[in-house]
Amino acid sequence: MNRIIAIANQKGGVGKTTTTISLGVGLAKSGKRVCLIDLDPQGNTTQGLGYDPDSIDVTITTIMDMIIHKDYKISKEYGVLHHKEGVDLVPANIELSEMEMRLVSIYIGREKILSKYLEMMRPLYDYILIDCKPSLDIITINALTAADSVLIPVQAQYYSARGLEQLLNTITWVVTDGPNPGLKVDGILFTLANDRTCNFKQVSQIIREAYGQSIHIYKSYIPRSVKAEEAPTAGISIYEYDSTGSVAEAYDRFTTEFLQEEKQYE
């Protein structure tokens, strides 16, 4: 089984790159093979996993200007880096934000470019996982055209939901109007999650009786924690920076969760 998965959400700040870096630590763990793709021109998934943007001279913009140009002579090795706690990684920086007009510019194919690269790379891995920027442009798009699937990171407030609804239209849009009618929904995970609220509970409530029937909602979900927000600055995962941890636990749960919905594939 070899799976593309785009982790999306447009709204900032929902748990989107260390839920990439986490599950992606996690089946890595689990024994399968998997590499992260950083699709976010601020780097986050990169910074997490301990390197420097800036200094890295072959990115996802490298790779997809190639791609642009017709040069399809990129070594499957070409720009991947390979990290200690068993993922690989496609990085990003700010360059990629210059990809976003040259896509435009291009008339046909634009929302493509991405899959070919990634179709290339797809009998290397068990998992490869997309962590998407939090816009809706022709960057996710991309994402969304190359992805087999789609995970969705929602933090249970009012202004995630909301958003929640913007993002399942762009994705009935690819389905049905637009290049990639396979794409599927996995489901949606809640994060930064303080269960003792009432406004977790709220929310979560609206959203399940919302969407509970056609989306399938995780029964884990990720606790708030200040142990989270510092790993990404150690650059390693929750895993390493507090195996003990809450959130750790949770997405070790998530983990588990995630792989037993994975048998419908086979």
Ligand SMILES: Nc1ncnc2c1ncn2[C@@H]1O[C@H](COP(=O)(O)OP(=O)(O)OP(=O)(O)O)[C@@H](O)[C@H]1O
The other form holds:
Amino acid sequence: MNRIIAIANQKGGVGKTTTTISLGVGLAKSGKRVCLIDLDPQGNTTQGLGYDPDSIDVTITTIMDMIIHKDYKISKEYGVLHHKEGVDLVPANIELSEMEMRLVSIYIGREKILSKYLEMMRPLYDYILIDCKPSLDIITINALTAADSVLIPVQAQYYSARGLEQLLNTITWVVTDGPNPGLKVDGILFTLANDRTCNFKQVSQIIREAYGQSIHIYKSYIPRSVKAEEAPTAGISIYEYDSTGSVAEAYDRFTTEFLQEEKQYE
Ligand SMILES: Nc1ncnc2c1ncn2[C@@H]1O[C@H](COP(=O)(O)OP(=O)(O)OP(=O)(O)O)[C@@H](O)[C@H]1O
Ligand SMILES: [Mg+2]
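Alternate state requested, the form predicted together with this ligand (shown: the form predicted on its own):
And the full complex, kicking off with our chain again.
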């Protein structure tokens, strides 16, 4: 199976980028061919893997622009960076922020620009992971249209549940009236958890009660650690930065659980 997965939550700072990089590198360590798509003008996945977003010429924006202009002769290697930890990356930088306006002005097919590119890339990889930006705009809709499924990192906090409702409504629209009837939800991954506080236990319980019937909630969760906060500045994944720490271990466990769940698609 060659799978395309959007890592999405319009709430900012919930661990989308950290999960994209850590799951991506985790899957690569398990022998999977992985490509990460940075679909956020903040360029955090790009930065988190040690590249300077502002000095990169060819980004996801360049590629989406080519597709908008019906230039489909894109080489599969075009713009792809090969990271030493075994993942490929299509980078992003601030130029992606102008893409929203360009997409909105397209009358037909504006949701499908990314999909046209990723369908070309799909055969090259076992997993393409898309790191979404913290909003539900047309760029994120492009990710939800290109993806087979969505993985939702949720910070274990009281007000997380409300934002989740909005995301799930958007996903329901994409499936029922929108551009991707086949879109599935892989599940919710609790991140930035402080499992010593009863807050995490209570919040995960509330979300389990509200959504656990309809949405898979991964057993693994990602604890908070100072090392994980530092890793992006070093430009390497948590596996390299703090290989024996709690967050590397948690993402390792999560990768195993994720791969177990993937058997349903085989
Ligand atoms: N397990 C963790 N422990 C401590 N800090 C973390 C952890 N996971 C992520 N962080 C830090 O929290 C911040 C937000 O994480 P991240 O960038 O992954 O979230 P995001 O959802 O991608 O944010 P945005 O919405 O801005 O794209 C970052 O500074 C990151 O380094
Ligand atoms: Mg991010």
